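A lone chain, given as structure tokens: the form predicted alone.
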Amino acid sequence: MKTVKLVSIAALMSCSFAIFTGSAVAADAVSDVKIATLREAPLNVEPTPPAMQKVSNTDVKQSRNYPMQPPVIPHKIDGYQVDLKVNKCMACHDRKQTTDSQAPMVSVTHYMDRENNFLATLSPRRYFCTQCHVPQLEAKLLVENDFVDMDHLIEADSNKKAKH
């Protein structure tokens, strides 16, 4: 029995020491390869980051690129306490103070739970906001973006058709 245990530790020493060498040599080997990335820097450098974006601060609403989507932050969030205790988001945007703040109100769905049942607060799955609302930055695109929204393909669609 001690033998079997003596050689079964030895087997797996000698493929730990083989895989663990084995992957020094690949990491030597990927190191001298240059691979493409946003980052413009071996993976092994830690460049210094660029400056933080200015975030669009202009309170107004912007068009949504495709059906379901949802809105973007059109202000900054800076300093907004959401966690289990308080949600500052809600202070402009639940339904009994938006008289005052002249915010939209957050959707209906927001006070639904899974089966479909209106609640009276805010729903738990809805209630940290920026899991599907972001802020936008006035930053340039990192990468060419050709996304064409869901009016210009109807649009577009529609045209093709009238000329046949």
Contents of the next structure:
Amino acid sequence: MKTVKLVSIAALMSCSFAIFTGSAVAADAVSDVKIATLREAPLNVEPTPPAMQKVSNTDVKQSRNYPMQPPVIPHKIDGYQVDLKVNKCMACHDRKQTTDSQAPMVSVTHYMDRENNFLATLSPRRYFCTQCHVPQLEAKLLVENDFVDMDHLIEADSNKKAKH
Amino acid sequence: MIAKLLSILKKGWTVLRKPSVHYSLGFLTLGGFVAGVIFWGGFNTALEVTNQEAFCIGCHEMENNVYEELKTTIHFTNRSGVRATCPDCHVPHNWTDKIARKMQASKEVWGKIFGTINTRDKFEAKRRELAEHEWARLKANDSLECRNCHNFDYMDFTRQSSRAAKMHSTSLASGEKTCIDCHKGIAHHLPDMKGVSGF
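For comparison with the form predicted alone, please write out the form predicted together with the partner chain.
Full assembly next; the chain just shown is listed first.
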């Protein structure tokens, strides 16, 4: 009886040992395989986070990459409160504030509801500015961006036509 | 008339010369002086104690609301490690102003006793009113407390963001506006700003 118990304990222990080593092998295997991910460490390892990047604060407007792109914010917005009580962005970008602030006024579409009726104030669906507009970091690109601008496509297309 | 005045003066002189029943008048005067010094010092010490942040956040009304919010702002942690504490922005450095503010502050003790803002909801409901008192105070003294640390004369516009430089070199420089006109909510969350100019 005693030996049976001992044997079963030993079996259990070796079993759990196998599970441990097995999982370790599996984790290694993940990091070896090149899959499309920005994660540079196995799932069960906490990697050192990259250095924090500075927010670009040049106040110089950047061009839009496509006609309907929400323009990016060319300045810091640290501590700007946007909630039910206040919208700090509108303290400069509201129609009535632009004389003082010389900031661009938000597009008239922001005052339209989904039926295209014009409202007196911001449409609720446009209220939370950072849903669409974001500041930029002075950071190196993590992945290459091969986006081709519409104008370039049109240009390439007309060049092709000209050749024929 | 003159004789009457003289007799009064004479009477006064005899009183001054006469030793009091137990102590001489000289002792009493000196004692009074010493007591005055102690009282004055104590008063000032009391002022100093009540001038520290630890005192302010001794009340949960102050700690749980405004202090918690301050912690996330640039006036709590920043690259230079200079901290602005409650009294830096709320208690004038000038002595007479200090007393005046302290008199106003007895309203806070009243508020504490009657629990005017003893829950978050009550605080939020009263916040606009409290904030308006602070805005009015800073507007009236041309943002004195801000200027105790941020001196306009030493602002280097070339080192500021262009938005900041533009505003500071126009409306601020001309005296048309003061810090608090443009920098509301710099240290705490804002109340509902409906109708406040600039919002």
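Residue numbers count along the first chain shown, from 1. Just so we're on the same page, rigid core means the largest C-alpha set that superposes within 1.5 Å between forms. The shown structure was predicted, so the numbers you read here are calculated from the model rather than taken from an experiment.
After superposing the rigid core, the C-alpha of A156 moves by 2 Å or more between the two forms.
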